[in-house]
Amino acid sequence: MRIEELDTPAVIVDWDVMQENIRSLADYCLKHGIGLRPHTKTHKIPAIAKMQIQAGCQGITVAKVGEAEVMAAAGLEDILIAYPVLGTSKLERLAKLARDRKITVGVDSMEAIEGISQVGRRADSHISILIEFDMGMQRCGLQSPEALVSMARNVEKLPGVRFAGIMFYPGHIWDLPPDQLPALLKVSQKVREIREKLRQHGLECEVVSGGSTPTAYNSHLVQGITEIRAGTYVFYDMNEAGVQACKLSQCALKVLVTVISNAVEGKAMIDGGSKTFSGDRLISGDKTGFGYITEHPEIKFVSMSEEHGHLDLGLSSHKPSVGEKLSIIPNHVCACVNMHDQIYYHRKGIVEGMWTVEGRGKVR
């Protein structure tokens, strides 16, 4: 079957240029002695997390313990939790995975690391903390070095749990590649003061964590660093495209898309909106649009309602008959991706297989 005879929408990946992104990352993170630990909230799919395993990645990264369970469940064994655990059934839950797999969790609370510990201690294990820096992001991170310190410190007093490390992520770098070294800089000026505070307490800093996919190629910059957790270099999106990290041609996945009507002059509509490709807006390049029509970049995907897309064909010589398939990059891969049960994948335009998206909707 050619991906043009799939039910509409369906989400496509190019095998072969995943496989690249997969390889690349991993070349790239061998060469600098960087550890590479991807972020699977962009593809939720566990056997494309053994394909990362496979090329060369320590481990994994979720966001959430349902992910983590489903990424256990499937043999996983070596799954960071970069989000704060709180409240008793989620607890619970973890303490189930700790008793035979290494988990780690990021926090920067001591209500979450006394939850932590107490279900570390009854599952008879050690749970790895990293604890969260904010280098910019200001949405999670403890404020000072000082304050990471002390927190650490309380940790080591603590049963059944260990203090492995920091976690950051640099969310607020969107500069093009070639222009981030000053703001790297001041990332890794801050990594640097936070390992010698620790140092002058007695306290191993064994993990530093951090990287994202606009910086991933630039990882080697932070002095200190000891694994990213790029997520979405797997599958590349529109966000991207517009900063610069990737080419067009390395955006692997796609929304095929059907279109519906064409009655309204100047317009036409197709059968994907915000339930097939999220509610998320560009936020790179010229920050417009939701998506990237690839057989016609001068129409423009302009707005959505649920069920529809509204394609602006003012500056095309082409109109979209009734019926014609269009494939879409997405702004937002990760957002999108949680909005389907199915992905399948291709190479050279022959759909081989599909993988069920099993990490889909694991927002506990």
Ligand SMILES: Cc1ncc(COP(=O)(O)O)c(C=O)c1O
Given for the second form:
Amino acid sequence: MRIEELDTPAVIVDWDVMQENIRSLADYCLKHGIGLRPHTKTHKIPAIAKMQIQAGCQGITVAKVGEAEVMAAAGLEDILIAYPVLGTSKLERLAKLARDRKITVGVDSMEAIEGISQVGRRADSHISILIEFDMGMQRCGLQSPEALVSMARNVEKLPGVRFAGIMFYPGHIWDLPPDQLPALLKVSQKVREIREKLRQHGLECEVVSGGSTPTAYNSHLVQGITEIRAGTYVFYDMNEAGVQACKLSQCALKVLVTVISNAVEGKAMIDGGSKTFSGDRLISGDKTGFGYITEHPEIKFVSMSEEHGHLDLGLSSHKPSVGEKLSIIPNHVCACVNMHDQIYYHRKGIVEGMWTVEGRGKVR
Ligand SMILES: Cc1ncc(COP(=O)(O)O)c(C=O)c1O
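Can you return the structure of this protein in the form predicted in complex with the ligand rather than the form predicted on its own?
What follows is the entire complex, opening with the chain shown before.
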């Protein structure tokens, strides 16, 4: 079957483009002696996680315990939960996960560490802890190297947990790759300072886990980094293209839609809105629109209702006919994937199969 024959809206992935994205970053990491632990929140599909491992990734990253369960059930063996795990129910599930595989958790509070320590102790095992440091995103993470050292020392005193190193997410760096040097040098300097202070207290920092997709190919500028957790790179999207983290031709995932109406002058409606694409606005480039229409870039995807995508034909000499299919690169691919039960993959336009988005909705 050709992709145009799929019922819409349909999420379609170009197999070859995705494989090249996976291979290319794995090669870069190998060349620079940096580990790759991709964040699987982008695809939430164990089969893709396994391809990333096969390409040389040392393990995977997830945000939620539920995502870790999906990946573990599929046989993934080395999982970083880069998100604080809190509350009895999640801690019990964490203990079960840690029984049969390597589990590491990223945290920034003693409340989280004490909970993990209790389940680790009960299970007679040691769950590895990465302490998160805030490099400037102002989301999570300790604010000073001293606070981090103090927390690491406390981890060392507790049973059931082991201080493995530090974690940071440079999600505040959205400069074009050639302009990232100053921001990444600051990160590098902070990493050096933290490691030095840990060393002074006799603490080894085995893991320095960082990385993002916009900064992925500049990760070697952060001295001492041991692994990166880029996730979006597997498919890329318009946010990444807007900061030249990728070319449009590297965007592996598109949403195939059908024009359902052209009755209103100067507009066309497609059968996907915010429940298909997610409501994410473009946060890079010209920061306008909800996706890139590959067949007709001059047609602008200007707004969305829940089930309608509003196309503005003002700059276009082409008036799409009702029933016409269009393929659109979403703004934020991770949020878009999470709206769908299935994703189709194709090679040169021929549908070869379908994945279930198994981690979809696993927000607990
Ligand atoms: C903690 C953490 N690590 C890694 C990533 C992956 O980053 P990117 O989306 O830039 O690939 C994210 C993304 O949200 C994240 O929150």
